[in-house]
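Next up: a single chain in structure tokens, the form predicted on its own.
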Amino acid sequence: MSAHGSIRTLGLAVAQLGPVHLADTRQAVVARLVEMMRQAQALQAEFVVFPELALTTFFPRYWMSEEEAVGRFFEKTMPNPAVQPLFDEARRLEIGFCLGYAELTPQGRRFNTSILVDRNGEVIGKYRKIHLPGHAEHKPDAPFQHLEKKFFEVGDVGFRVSRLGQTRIGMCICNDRRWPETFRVLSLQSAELVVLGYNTPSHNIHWDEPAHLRMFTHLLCLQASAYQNALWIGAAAKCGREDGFHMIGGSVIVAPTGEIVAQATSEGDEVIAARIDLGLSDKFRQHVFNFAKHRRPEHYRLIVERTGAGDPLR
């Protein structure tokens, strides 16, 4: 509850996107996003989460030059004419959203980016992916590439929290969800909700990981992070077989209890929704993870002083 005793809730939707193939146009993809936004509004949602790199196929799987990638897959402005219908519909429906895309800055820098858009269709927050997975070199023997380190720079705006009405929202993207520091930094800024999109291949080209672990670890890190940081989390997949390359689904809404309150059942376009009680974060921060009362940062210095593992402390 707020200081005045009123219950604060948010109608939250997660819009899972099925495959986006190389031949698909931006206009066709945006039409799908608009349709799912309408479905979200019909479910009484006030905010909808779209996936990482939602406007194109997951192009880092293909070996190409940076120049070719920029010409085909990056957005020079946002919104732009191809994506404007989504912003217009958001304004008409009075629904906010988070959208992931490949960003080319005016200075020619390249980022894996997501934006936070309010119910008036105005951009009020931007995040650039920090934990870039994969590799930069060509792996000709791999079944596909994972070239995020080739096509993107490490994000330069940090983890920020924005206000959408009364709700404090943080953003991250895909691999960020596997790093506990992501959610702790956002929670220390009093975030109540963290939203993210992901494109997660079901096959790991770097080591022979059992297929079932891809979904298990995806859900594990979201549930643990929601609980340990008193957060709601909304996570949207782009999934299914994009030109034959499979990515996991499993789009979810997770409560600060660590419980999944809604989960997608398909690997196609699918909207899930829940009315989330933002006061649940307050209760957990007061009774379970009271940071001000119980945290001991003086004993955590190693977290920021070391990048990789080293010798035990003396």
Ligand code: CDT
Given for the second form:
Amino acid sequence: MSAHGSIRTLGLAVAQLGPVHLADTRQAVVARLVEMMRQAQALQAEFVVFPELALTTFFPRYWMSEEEAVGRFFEKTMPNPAVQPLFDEARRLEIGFCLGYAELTPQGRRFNTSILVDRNGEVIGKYRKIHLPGHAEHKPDAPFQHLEKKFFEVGDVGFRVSRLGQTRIGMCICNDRRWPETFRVLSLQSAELVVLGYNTPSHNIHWDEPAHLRMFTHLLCLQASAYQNALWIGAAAKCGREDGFHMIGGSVIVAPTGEIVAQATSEGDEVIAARIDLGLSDKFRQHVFNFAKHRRPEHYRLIVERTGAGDPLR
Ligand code: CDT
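Right, the form predicted on its own is done, so what does the form predicted together with this ligand look like?
All chains and molecules follow, beginning with the one already shown.
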């Protein structure tokens, strides 16, 4: 028994990915992911988190047609021959993973997707990004674009929790982490661990935001969400200077206490790991965040009745 009353643990690794440039091939990126999967396994990890849109550069920064984007950056099947080595290595090492990529469905729909893969290399969960930041129109005066609203549809599968062995895992992607509803909907399904990848530009093209706030708000959201929902979070950046466009690092593993237990120190390929105690959530869920006992959803109706802010209730 641990000090927190449970012996259930998971070896969790987060694989931060340094820049992926326009000229980099899928094969070269997958070789880097395979190498980090091996490092994760050497650190006794059973599950590894890879970033959002991990197989390519963060292409929503470039103005182009949807057809061009599909041809260059989207995956028509998963796995496919370029990504198969990652699935093969997962099966060989008996390690699960989550991976973000741009998904083109057989019907021609486009999503910013992440999949959950078990230690047999089987896809057991899929999430399609719900909170799509940025814009759909061309901003010729901006230093770069953020065209997620042009290239992707809003995800259509909701926030789901999958069982990976003994662990209940939920997924979200990047901007979703800034919305408290994301984590609450997952924790209401008893998620114990939420995993996500992100590409967060250091520069805000919409207003002159001090650069240090990008890291601060990233960590603030993860630490608050882990604590308020009594769950673990593993968050993997793609970061550094991709073809000259800088994105923050700061990949982390956050405990249900809100404390960071591991954090990347570089802006390159880097694996961090921790053996996480899933029982650490129990005391929070039994007491301060005992949802059944203390939540008052009858007073939260506006959360689902309104999207934007409006007048005070009468
Ligand atoms: N990839 C992604 O969702 N990035 C956003 C940038 C926000 S600024 C438009 C993020 O929340 O980190």
